[in-house]
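Just the one chain here, laid out as structure tokens, in the form predicted on its own.
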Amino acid sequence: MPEVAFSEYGKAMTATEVYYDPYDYSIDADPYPVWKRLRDEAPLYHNERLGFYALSRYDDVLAGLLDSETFVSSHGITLEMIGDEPIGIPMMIMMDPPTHTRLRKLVNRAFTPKAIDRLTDRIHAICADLLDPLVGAGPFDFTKQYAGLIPPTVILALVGFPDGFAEEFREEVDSTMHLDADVDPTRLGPPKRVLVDTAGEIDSVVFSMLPDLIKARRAQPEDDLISALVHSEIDDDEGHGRTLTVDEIVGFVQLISLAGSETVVRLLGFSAVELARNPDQLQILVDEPGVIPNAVEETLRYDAPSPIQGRWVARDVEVHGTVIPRGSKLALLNASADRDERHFPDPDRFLVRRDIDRHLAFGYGTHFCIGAALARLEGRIGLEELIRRFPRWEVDEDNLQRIHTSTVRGYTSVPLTPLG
């Protein structure tokens, strides 16, 4: 008689049956064994209860990310929000070409190599200001006192917010994205479609100041993203030029602020934990700081901050001998793909000198992360400044705290103790 196990939601299953639920806390804490079974036993997986398919192998996920005509984003980008109709939220991440392409060109102006390079000295200064008071002070919370404050400080300045909102922004993001264990994801549905209500108000402590900032930048532009958006024009579907609506500008700013902050916080948290677990790899970075940029890439490959990309299937498509019907929800498991031994040798080892041809942590194709270069810069400098002051550390594994969402993995608290 086979052993029987139960998922968090009470689904009985034999010990030989593979089951994946992105909302299950126990799976989310360490999804890699389940993802390996998916790759080996069910490369096209179907969860009937939650109503989604999943692709987990590197080649399949890459092909899915590249095929934006079959696997579309306009119906939502997380499994719980995807529905039969386009989502209608004015964020380019939830748009398909050609609209997505037109809007992306606007935001590209804020992320040119020259614009990113200008931030180098500022990021070094931010890291130094956060770390210097911690030298000799004993244990500290790496996320709350360091990693969690770097990205929002940088990205909010790039967007055009005044100083002083980094900690408040970090707390709001964590509370907004977190899904409690007792929430039934099948009942969540799509988010509200209007970001600014009829009274011009925004339901957010941090973003509520946006209408006033937009108004100020119309009158007096500055060197920031809000000014660029306020004074830009795009072509509509008939080819006529028009300015962006307030709702569209808010959508841009929220997307860039959230995505630009979230990825780097989780990246740095994973870096601190994995380097503590692998002190031989940390020693390489101490001895050879030039390896740090590659260590950032290895961290992204090893533990992707955004491990699941949701898509709506726009036509019947056959994968691994099974037809995924039009209208299905599909999870592209890019973090699983980056642990696929079919592409990366010995993928479950964390190796800062690993030769990485192409990982999928930032996605690929149409929706490749627009802030990837900035995330890499912040990750590199964040580690450089940390290692310069603390060449060795340990992490209190028993008190690590995680954020739990359907699309983001990472730590909200990393208790860290410098050694020696």
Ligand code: HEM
Contents of the next structure:
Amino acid sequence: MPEVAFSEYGKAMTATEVYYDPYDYSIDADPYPVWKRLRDEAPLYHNERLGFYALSRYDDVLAGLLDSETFVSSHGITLEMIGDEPIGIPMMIMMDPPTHTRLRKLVNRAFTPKAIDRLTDRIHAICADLLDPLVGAGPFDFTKQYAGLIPPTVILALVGFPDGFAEEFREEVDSTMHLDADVDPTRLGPPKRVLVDTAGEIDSVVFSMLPDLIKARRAQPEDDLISALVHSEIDDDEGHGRTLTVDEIVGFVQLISLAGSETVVRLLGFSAVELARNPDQLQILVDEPGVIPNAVEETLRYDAPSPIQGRWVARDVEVHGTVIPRGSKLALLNASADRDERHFPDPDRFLVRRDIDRHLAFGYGTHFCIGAALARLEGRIGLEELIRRFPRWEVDEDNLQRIHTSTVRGYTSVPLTPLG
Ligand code: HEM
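What would you give as the form predicted together with this ligand, now that the form predicted on its own is on the page?
To see the whole picture, the full complex is given below, headed by that same chain.
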């Protein structure tokens, strides 16, 4: 007789049936065993209770990311926000071509490798300012005192906000994105507009500066993103040039500020934890700092900070012999793809010298992360400056704390003790 267990929801299921719930804190702490079972046993997974399908193998996730006509973003990009109607949030991550393409072209200009390279000295200085007082001062919280402050400081400066708001912004972002353990994901509707509600009320100290900043930069441009946005033109549907609306500028600044703050801190947190767990790998970086950029790629592959990309399915499509009906929600599990043994040999080992052809931590295709070069630069410099001052460390694993959101995975607290 097959072994039978009861799931938490009372439905009888065989002990071997795989169940995946992206909102379950215990699964989120270590989703890799479940994702491996999805890849092996249910490469097209269907969760009836939460009403979504999921693809977990590398080739399938890559194909899904590339097919932005079938798997669209304009209905939302987290499973709980996706619905039958377009979501109407003026952020390009939730737009489809051709509207997306027009905006993306415009903002690409602010994110060229040259523009990002210009931030190098500034990022070194930010890291040094944060780390120098910690030298010789014993244990510290790697995330709260260091990694969590680098990305908001950099991104707020790049956008054009005044200095001094990084800590406040970090707290605003973390509390806005947090989901409680007892949240019922089937009841979460579309989000309120993050930190700015639909009536334009701004519930954020940082974003409430935006209207004045936009006005000021219209009158007198500076070398920042707000200036670039207020003075740029895009083509409307008839091909006539027009400037961006205030709503579009606010939407874009919010997207960049949130995406740029929330992910890089998780990347750095994962690297501090994995390097403590693998001292031989840390030693390679101490001996050969030139390997650090590859260590950043390996960290992204090993633990993607943004592990699930949600899509709305725009036509019936057959995958692995089953039709996903039009109107379904689909999760593209890019973090699972990056641990797929069909693509990466020995995927569960963290190897800073690993030869990586292409990981999917930044997504791929239409919505490939616009901040990838900046994230890589912050990751590299963040680690270089750390390792220069602290060549060995240990992490108090019992007191690691995680963020719980539907989009980002990683640590909010990493207690770290420098050694030797
Ligand atoms: C380690 C750090 C980062 C990771 C892992 C990451 C991950 C991602 C992923 C997976 C996507 C694709 C989303 C999708 O397909 O729906 C994306 C898009 C995006 N990211 Fe990042 N990101 C990071 C850093 C940044 C930074 C620093 C910025 C801002 C400067 C940024 C801004 C954006 C924007 C604006 C998009 C939307 C692009 C579009 O729709 O064309 N990200 N990111």
